[in-house]
Every structure is written in structure tokens, then in C-alpha cells.
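Next up: a single chain in C-alpha cells, the form predicted on its own.
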Amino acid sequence: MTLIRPHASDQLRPLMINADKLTEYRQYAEKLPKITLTSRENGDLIMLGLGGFTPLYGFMTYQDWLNVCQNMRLTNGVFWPIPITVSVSNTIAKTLHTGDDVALINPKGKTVAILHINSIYQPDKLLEAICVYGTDDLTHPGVAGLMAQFDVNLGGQVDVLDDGGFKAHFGQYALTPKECRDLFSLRGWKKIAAFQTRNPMHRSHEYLVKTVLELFDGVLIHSLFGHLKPGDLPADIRLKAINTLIEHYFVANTVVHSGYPLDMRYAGPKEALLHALFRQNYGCTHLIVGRDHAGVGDFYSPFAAQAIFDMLAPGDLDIRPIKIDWTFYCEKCHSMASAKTCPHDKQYHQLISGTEVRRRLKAKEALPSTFSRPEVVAELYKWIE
């Protein structure tokens, strides 16, 4: 059974080292200098291990990352939307030079990686938080993270030692890239959308996989498993969640759970960009892509994510979007339905929001089924008690 091919590439690279050689490389890394990785780097590297960042070679290099703000590409021409980079402090860069390696630590204190360094420079923070969150707004979440960030940024291939326990943690729902593909072909899928979510799955969200599947031979509900903004639900929370939608609500063996490793960036249509990016290297065809994906606040149009994959080149990215419009539980039609499908006024029209679910949740109020269902209320009951 053929796959989708992996993003500019004929297979997947993941930049995990191979188990015969670990030891080797522990050893080497314990005697290099070491530099402690924040969230959002630790799940880019985690990905990069993964292979989920096919065909990447490591955090990028000044060329690279100037190339992806300004133009959405590498400098050898692949696609790429938003900058992978690893930061350290002035006085740490002070130390280091082109040539050097160092280990990277996790947020947890455990030798994760190896960096290669070919490239020490100090990024235009100003022109990324601009070219990639449309804003330089420091309350805007992904803008205050790059503001935030070390001043120096190094370049270079990585050599990945450990996931950090992400596959130990969540188990078989931290599939990789090539479980999810070996999972695919198994089961026979050659058309599979990517529904991606970093909430629990409303009525909503049930309403547009279920669409989907109407058409497709199968679909990967993908939950971010990194950190999020303040006030959102954790990962273990959403899982369960989720898992107990599928189990009472989808029939069997028509979608994947799954979850990946990063942090939300909230970065809208760029963000949606790498979304599709990745999900292709999951072996996916399609990504659904909703009002306000990867949105936050007011920072983005409801639709601006579906836009911008219009701006791209022919061969930018061989997976596809599935535009889909508002959805909303009507009371006039008794059922889920969207803009292009209930012909009934807005009064009739109960919105569904993630953000509607968690101020609920928090303030103690019932959720009614045409919320969520019963079953999943339950579950999500059970984080504020």
C-alpha cells in the first residue's frame, strides 16, 4: 500500500540514534558542555527525533532561519513555514564556537541530544514574532514565548539520545510517524485526514470527523500532548476525554488517536501550515482545518487559516486542506450542522467553543449535550473536582 510521501523527502529521517550505538553517544554527551532546553525546544526535538520534521537536520542554522521568516523556506528551497531554533544566554555563547558540540538537557535534567554547532547568531526577534505571528503584541502567547526566549540562537544537526519519556508516558497513543504509517497500510487507508486538536472533542469536533469519514477511508484524531497556555486542560485530561468519545461514539477501527509532542505555538494560518507540514509526515492526505485553527483571541480572522494555504506554490506540500465552515448545534434542525448546511437564522444556533467548555467547567455549570457528550462531561468533570 502507497503512502503519501514524507515532506520533501522519499522516507522519513528521523534523527533518533540507533539503539546499537547509544551507549557510545551517552558516554560522549556526559563529557560536553550542556545547555537546559525550554518546553517549546524539547518538543521540537522531540519531533525532529521522531522524524515528524522530515526532512529537517536539526534547529536551524542564521541562513535557514532568516530564509523561513522572510520567505517560508529553507535555503536549499523546501517549504518550510515557521523557524525551529534553540536559544542560550549571551554569557553562554560567549563560551561556545562553530565546531563545538553540546548536550542538550530537558526540562527534566535528562540528556536528551546531541547539537553539532555550525551556526551561533543573534535572530531579529522583532522580524519573526512580525513574519510568523502576524504581531509584535506581547499578550499575544506565542510573541511573549519568542520575547522571552535567550538572545542567541544555535545552529546545527542534532543527534537525538531520548524522547524524554513521551513514549513511555502515553504509550500507544505516542505513535510515531512510521507506526502511524505501518498503522495505515495495515489497515488498508490511503485517503486519512488529520483532525488536529488541543482540547477535549466537543459536539463540534464529533461533527466535522464524522463528516469527514463520510468520504475518507479513515481519520487521525491528533491531540497536542505539549504545553499549553494557561487555564487549557492537560494532556492526560484530553485523553481520556477524547478515548471516551471514540469508544461510545465512533464506529470501531474508523479512526487513529494519537497524540505529538509540541508545544502550542498559537501561530494561526502559519501554524495550520506546520500542522499540515507534520501531518503529512504522519502519512495523512488531508488536514481539517476549522474556524480558528491554532488561533488565539483576536489575533487572526476565523478563516485565516484556510486562506493562506491558497498562497502556496504548487509543490509546497502534497497534503491538502478540508476547508470546513462554522459548525454549531441548530435548534430548529434538532442536529450538528454548519453555515453551508442549516438554512435556519443565527438565533437558532448554539456556537460550540473550547473556550465556552473551559469557562463552564471552571465556573461549575452544567454542560448540556449539545455541548458535549454526557459521557465526556463526566470525564472532565473530574479535573476541577
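Note that the rigid core is defined as the largest set of C-alphas that superpose within 1.5 Å between two forms. Positions refer to the first chain, counted from 1. Quantities reported herein were computed from a predicted structural model and do not represent experimental measurements. Compared with the form predicted together with another copy of the chain:
After superposing the rigid core, the Cα of residue 361 is displaced by 2 Å or more between the two forms.
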Contents of the next structure:
There are 2 protein chains.
Amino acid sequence: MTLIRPHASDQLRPLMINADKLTEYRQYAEKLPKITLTSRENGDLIMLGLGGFTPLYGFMTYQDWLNVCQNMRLTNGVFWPIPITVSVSNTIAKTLHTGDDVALINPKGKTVAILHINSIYQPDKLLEAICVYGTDDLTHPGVAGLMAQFDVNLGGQVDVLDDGGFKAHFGQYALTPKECRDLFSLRGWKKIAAFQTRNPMHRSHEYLVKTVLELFDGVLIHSLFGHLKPGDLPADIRLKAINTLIEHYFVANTVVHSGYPLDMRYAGPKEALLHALFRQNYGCTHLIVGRDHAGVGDFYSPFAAQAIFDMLAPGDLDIRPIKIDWTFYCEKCHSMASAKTCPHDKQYHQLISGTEVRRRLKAKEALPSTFSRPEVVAELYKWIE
Amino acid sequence: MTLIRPHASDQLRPLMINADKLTEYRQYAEKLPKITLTSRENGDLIMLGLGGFTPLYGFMTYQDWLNVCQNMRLTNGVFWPIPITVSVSNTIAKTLHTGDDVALINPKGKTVAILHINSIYQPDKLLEAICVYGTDDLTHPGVAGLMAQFDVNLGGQVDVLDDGGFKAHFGQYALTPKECRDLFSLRGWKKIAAFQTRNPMHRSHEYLVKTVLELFDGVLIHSLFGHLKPGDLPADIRLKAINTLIEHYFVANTVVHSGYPLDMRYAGPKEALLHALFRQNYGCTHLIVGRDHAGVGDFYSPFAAQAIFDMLAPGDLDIRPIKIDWTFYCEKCHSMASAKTCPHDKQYHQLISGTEVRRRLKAKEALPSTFSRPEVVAELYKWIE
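Got the form predicted on its own; any chance of the form predicted together with another copy of the chain too?
Time for the whole complex; same chain goes first.
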């Protein structure tokens, strides 16, 4: 085993119950009180099931929640940047006690886990908002999501019974951390960067990945398959658009294309840390961190998500960031470049906003081939039809 | 001091005598028997003077020479890939004894060093050729140079009195290892790659350097200023052409452009190791190693110079190679790429041989802007005039 070790653990800790015990667990779960998960909570649960949140054993207790908010650490000292929690209403909370087991139900109504409650607490959401998002502004989608949570959190170990169709839906593009690691080992990769994406890949993203590919063994193109902001492209469309790019413009077996079940939190720097942490569990040694990684609006300074990695203590995370500036096509360079490699004035840089890209796609207006590969644009047009 | 430490030493060991003792040393040298250096030996001597060959104290003794040929190690165990030697004729050798001092004279007739002889030996040149060059073929320019040496080597410490005009001629482009390190520290660079070149820089070289720049703090563009094969471009022309490229296409202060005084040996893999070793002395953490680095003709397999780094023992060298394949413009990618990042057929790759480039320059025929920047080509045309 020459791959990077999982976060703070010698082995992955997927919380999915083995197939041979599943019937027994399911029967037990059906007798339990039912708690319905939000989309965000459900994504977190699937990730716990897959082992992507190693070494967590479940949803955070009060002490872990508080420590993570204030110090980015679990009570056992292990680094962790963002609370992983599940909430219930006051009414339901009053019927529950530590020591109780409850069934967790996904948004589609399916029983997906058993939670062994060992902590029931009212989190200070304002504290969490400020600590995690750096703001309590309700126009921030992550803050809005947090404030919309119920008032009481349940902490405790979980046994995951079902991935809610994640694997069935995404198939070969829903590699587990173990499957990713096995694939990396098979290919003999050691130095592996993860490229986080929640968009189709245009030339600037292709440039980022290829730049890293020149120096690394391989890149994991890792798409968020969970919930996004309204107006963002659905996962299935992004999947096809990225596959089209890979098919036409990448050398076979230099990248792995897969996805993960989380929703976006838009927590900027702290989410960049979480993105790095679980990519370590997927076997990656590096995470590409661009400008305003996991940001939204103007809530974070463009380089905050890069700078936060420099504030970690030694040993907090083994995975390292690859910090790259905005990338763009420069008409003077006649090539893709970044502010680090192109000396020319901004007037020569082709920058098209996401809003403008969506407008042109809807209007079936062309996108320059220096911005997006024609094959990819054709794929995106199909979605509009 | 956060820079990489010099090779096998806590400090640089420039063998240049301090200015305040120079008159005394010069007077002493004038009384000594005179040994005239070849161009290759003179380049090595200047490098010893600058500290680029730290931790060597002079030219190699028999035991060091033998150990380096056979095991790539000095007798004290320190890694060293290629013998650093000076030779004299049998006739002169007979007049010399260990313990003698001799004056070393550069090819222009200037006294440049004092050698304190502690080893006089007849090297087995065939052994050296096979060990260092992997061949005894006299059409190999490095082997030809070796065979043309005199039959007896002199080993011993040297006091360097003069760089033979190296600094005066190349000025700010003749940074010493210490000056390079000071500049890196001033700029706050830590992760620094050296780009070895003996040619003007075309688009493929620009692509290599910029690819690394995206991920590193900075790049040292390090030109060989010593002797090359007939037909290669003189150092002054290359210097101007590279400066033109930097001026028009690089962000200020992202690269350092300088040169070093060695001749090419064309020893392929072993010279790649020497190139890495002295770049570590210049403060670089990485050396860009392309295909057939320091090779000539078909003497080395294209990846031999990359593979040899994997055969080193831990601790042999602190500096690490950055292995990159051929780079070229691809008409399907509409960009620079390498075999690692471009999946298209070779018919779409623009590859122009050095011979063809020289032919076109002489005939004032155009070079495509996808091959070479127009500003650089204009500079090269001037040389032809």
C-alpha cells in the first residue's frame, strides 16, 4: 500500500452495513421512530456510508460540534473543518433520549440508516454560521440552509443501510473511496490530484487539469452530484459534458472521472478543507484549489480558500493544496494561461461569466472554441432542447 | 534559511580566493609550473570557483575518479555522477610529484587557479567512457573529448583566482549559486525548478516552464554558456532570444534567467544527474528533465535520463526531477501539449527538428508562431545577418 493513508486513520471506515446483516438491520429499523433527512444531511450520510468521511463514526455530538466550530477539531484532537450533523424539531426531540435508536429516512422516504443517539443538543446556529461560513447573512445559501435546519441536533454512531440509489444511478461514476484507491493502485499512480467540480468543464478547467497532469501521475475529476444552487446544471448533464471532453481531449487512463454525493455548502475556505480531507480518503495526495474555491457571491476573498491551508498545524491534513490562479484564454499568448503565467493586459483575456454562458446556451448562441470545446457545447445544447 | 541545502553540505563551498588574498596568491602562482586547461576543464574550474560543485574541493584523485566511474560516489560516500578531472601529458606528468603546486592556465592564457597535487594517475579512459557515456564510440562528442584528453590526470585541491571573465562577460546573467539563493530568498521562493537549456526557447520550452510555473514559486531558466557542438547557437544570441521571450511572454519576477560556465558533455542520464546536483547548489528543489535530456544522436533511450533518478539511493540527491515528455503544438488541441495530455494522432503534432529550424532561419523562412514566438524569431534572424 503506497497510497496516502486515509484521514487520521490506518484504514477507511465505511459505515455501510455488510450485505449479510442487512435484512436483520432493516427489520430492526422498521420498528424505530423515523427521522427524515434533508438533502444535505442525506448527502453527508451517504458519504459516511462510503467511508469518505473517515474516521467519523456518525453525526457529531455536542462536544464534537462545538470543537469543530471553534477549533476545527474533534474532541479527540483529529482535524475536522465543518460540522457533520443531523437535526430534528423540538417536538420530536422531546420524544427522544440518549441511548435510543432511530431510523433515518432519505428525502424520497426510504429508510437509509440507524442512528444510535448519544447526544441531543440545541446548537448555537449563529456561532456555527460565523465559525463555518464567516457570516450570518441569510442571502448566503449555506447560512440559509443552516438556519432552516431544525433546532435540535442528534449525535451518535450510524449504521448505513442504503446509499439511496446513488450507486445504481451513477454506476461507474460513483466510485467509493476504496474503489478509487484500488483503481489508483492498479494504475500504479502515487501522486494524484483531485479536481473538484460542480460545473461542466470548459477550456479553463481542462487547462487546470492538464497542467497538473503534466507533473502528476493522474487526476481524479471529482464531480459534486448533490444539490446545488438553482440554475446550476444537473449532475447527469455535467457528467455527459465532462465525458465528452475526456473522450476527445484526454489521453486514455490519465484521469479518473467520478462523483460524490454531497450537497454544496458554499463555505469557501472551510469547505475547501473538507474537500481536501475527503479527497485524501479517496486516495488523492493533492487537491487543486483555484480562486474562490467553494465560494459564492462576494462572501470570501478570492485567495482565502488557498490561504487557509497555510494556517493548519503540521499533521492536520496529509493531502496538500495545489494553488492555481484564475485561468483564461489570452489573445496575446494565443493560449490558456493564468495571472501567474500571462503578462498581458486584462483586455486580452477571455472571461465569460457563468451567467453569460447559460444565457448563450439557452439562446443557442455560439461559445468561442477558446472558451469551450465545440463537442462539449454540443452536449450542453442538447440539455437545453 | 528555508532553501534546499547545498549538495551533501551545510554550506556552499566556492573555491574562489577572497579578494584580499588574491595578490599574494597570484604572485605565488606566477612562479609555478603552468598547466593549460581545455575548455571543458576550464568550465569545471569556474564552476568549482563559484561553488556550483559543492562539496568538491578540487579535481578528483584516483580513488574518487574510480569510485565515481564505478559507483557514482566519492570515496567518502557522497553521491557524484561524473568525474571532474584535469589532465596533462605524460611528458609534463613526469616532471610533477604529489605535494607539488601548479598554476592552471585558461585557454586564453590567463592564470586562473593553483592546483595542490595529491594524486597523479593514468585513468582508464575506456572504463570512464563506458561508465559515464555508456559507449566508447568516438562519434559521441563527449567520448571524443575524453579520448582527446591527455593521458595523466592530476587530482587535488584548487584555489581559484579568476573566473576567466565569466562574470564580466555575462554580467547579471552569471549569477553565482549564492547570488541565486539570495535572490530566491528575497522573493520568498521555496519550491523552485531549474530549466536546463542550451538552445533559444521556442513555444515547447515556454510551455514546459509555464506548466511548472503554475505549480511552483518560480523557475530558474539556466543556460549553458560553455562549449557546444558545432552549429549550435552562441551563448550571447541565446541570451538575447530568451530575454526577448521573457520580456514579452512572462510575468515579471516569476523566472530568473541566468547561466553557468560548463561545456556540454552529452552524457545523457549521468549528465542529467550532474545537472540536478549543481542546480541543488544553486538553490533549486527540482530540475525539469525532458526527453533525451543532455543526450546526443541516438546514444540514449528517450527516457533514460528520467529513469536514472529512480535508481538513486535515498539521500543521494535532495533535488527531485520533474519528468515531462516531448511537448509540441497540437492542431486538434489548438494548444501546446505533451504525449501525456494530448490524445491525438502524431500527424496533428507540429514537430520541427533543430536542423530544420536552423535551415529556415538561415533562409529567412518563416517559423510558425505556434512553434516560436515572432519576437524570438526576429531576434534569431538578426544573428544570421
